[in-house]
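Read the single chain below, which is given as structure tokens and is the form predicted alone.
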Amino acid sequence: MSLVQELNNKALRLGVPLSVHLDVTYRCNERCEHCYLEHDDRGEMSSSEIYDVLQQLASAGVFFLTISGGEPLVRRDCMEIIGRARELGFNVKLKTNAVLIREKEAIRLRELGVEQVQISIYSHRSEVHDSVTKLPGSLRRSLAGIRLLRKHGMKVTLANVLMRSNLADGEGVRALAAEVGANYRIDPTVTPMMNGNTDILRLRVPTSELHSIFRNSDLVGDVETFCAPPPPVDDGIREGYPCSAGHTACYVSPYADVFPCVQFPLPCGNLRGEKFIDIWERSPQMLEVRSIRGKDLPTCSSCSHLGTCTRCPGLAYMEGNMRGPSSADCEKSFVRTGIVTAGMLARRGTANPRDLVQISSM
């Protein structure tokens, strides 16, 4: 078991927020195409109020601690930000664009200790990655960010997002990562905006197509084990929690509301009028998402993915149950493993047959 595991079931055990991902703003010098969140200031916190904030976080036990937005280096305090969060002892992870890094942003980044910083990268092609950032210029901008932040020894992630507009550039993208010294990522997921719009849900890779790309070792690794029907379902995975949301990790907005998640638009309360250790404590809607472990799901309990499913209970949430099945969740792990779930069974009067037949088959 790696460290990072102990600390994980440690704090689950004793109650503890380890992780804390903290929107410093929602504007954004980019517009992408597929973004959840609206860029307007509604009201962010002030330097003042996100320092007092880290001070509950630090308090509560939080360790691990990721500064995003929106763009977090159009706050002209994010360095300030940033520095405040080592001073207290968090392990910093940044997600940025990385258009507004130069030769300073990136030594300073260095000087903070930051961790890891995280970059989405949508195409090796100007054209392509572009189009989805309506920021003319951008993948120039942002490369060159990410080459002045691998020149000072920072570890970067790239991180693409794949959609139907950029489907065919994710082993691009993956080279790109290999020339500059970067880890890679992929993610196929296309989330309803926070205000519930899922106009945006258009976008996301057709199911047909996931088939290839999950086949795809460049892009998963072990396709053999990426792709494996899941094992049998005990005791330990029905008593066991859907994911770490409100267990050890929690969200908090850059207007002080605290979420289980990113992805999980559930108020829980705002730190303008409460302690983040009496939301986390005490919040009656952390407490029900608490509360829930797989053999309280009423379809996914009987499922077979249910201890492999990457199940968000926020996609859930925002389809309408934190407590029912998210679709595209149910369908990743269909293509994955050819196997239907348990959700599709129980959609499959709106569901295609002929399609679950013709993805099993290929």
Given for the second form:
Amino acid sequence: MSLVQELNNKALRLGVPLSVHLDVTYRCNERCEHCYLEHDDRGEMSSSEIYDVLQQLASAGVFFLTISGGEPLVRRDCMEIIGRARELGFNVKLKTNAVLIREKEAIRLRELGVEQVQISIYSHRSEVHDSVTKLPGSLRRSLAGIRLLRKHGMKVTLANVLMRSNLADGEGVRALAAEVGANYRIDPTVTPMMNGNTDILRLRVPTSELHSIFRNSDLVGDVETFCAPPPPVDDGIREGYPCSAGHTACYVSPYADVFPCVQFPLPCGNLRGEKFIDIWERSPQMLEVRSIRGKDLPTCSSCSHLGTCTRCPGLAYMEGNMRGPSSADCEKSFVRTGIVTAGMLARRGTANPRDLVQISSM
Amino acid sequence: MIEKYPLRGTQLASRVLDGEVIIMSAADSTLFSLNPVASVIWQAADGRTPLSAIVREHICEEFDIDPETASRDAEAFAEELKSHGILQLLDGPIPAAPQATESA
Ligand code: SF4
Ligand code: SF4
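Given the form predicted alone, state the structure of the form predicted together with its partner chain.
Okay, now the whole complex, with that chain kicking things off.
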């Protein structure tokens, strides 16, 4: 077992939120077409409120802290927030579009000992990238920021959200990552907006294309393993919990709301009126999420994919039932293996009009 | 033996979890989990306390080990932590300036 797994198991046993994603703002200098956020400021936490939250997170045992947004660097106090987080011993990962990173910021991030910076790049071609971000010149500026980060020794990951519009450019972004000495990560999941609006799902990669992505060893590693049929569902799988959300991880919004995950908008409490540890340990919503095991899922518990499916309870929640299937993951399980899923069968029976993804036969 | 003053590195993240120190180095994203003796050295490594004092005041007492074994173990652990960039082993104490010595 790797040390990271051991650490996770220990955190799970102790009930410690090992990882927290903190969005310091929803404001952004880009307007990405697939973004799930509303960008108006509805009352962000002040610097001192954030410092207090950081202190509470450190006391609760949080170790991995992702600072993100919106674009975190539009906050003038962003570097102070990061500095405070580092003083408190967090392992900090920063998610930014890098548009605002100049020499000074790159040097500062390095000095502060930020572990890595993740930057979303949609294409190696300006016309494609900029049409996703709706900010002219954004690829040029992001790349300049990335090069400065690399020059000053920062570890950088390029995150490539694949959608209909940039599907052909995955290889280009991968080559770009190699050229600047960055890691590369693809993400074929476009999620609904946090306000429940599902319009942006039309941007998702179509099923037919997902099929070729999942069979491209450059993108998924060993195709045979990736697309292998799921193992038989045993007691370990039935007693297992779906993911880290609410177990060893959670999310804090710029408005001090606490959720099980950035992709799981179930409000569990607000840090303006409650202590983090009380929300984490006692909020009924957190306890409910924490109580759910594979065997408790009405449809998925009878699905042969249960052991390997990436079922996201947050996406399922946004579809109306946190214990239900997540149709995006149902689709992925089916496209990976060619084996029909319990969620598909259930939908065929009920033809739910709220379906996020229509699964067509291949 | 020449006296050494252990000092925590600055490019590290750390947290004490159930008495165990976990450390991640930003330089190479490696995760470390320190054993109890190494944890004590790490927590006392302020760049002003000599290793011998850490051994005397913390290790011998907390672990009920004889001074000779404790020094030998402590030196070995300190060297190992140094080899991973987790500690510096200084030849002399750093000047008293708390904000400059606190590592994250
Ligand atoms: S599966 Fe969904 S809810 Fe769980 S950690 Fe991943 S994104 Fe969050
Ligand atoms: S494939 Fe669908 S039904 Fe099966 S476990 Fe995954 S989300 Fe649930």
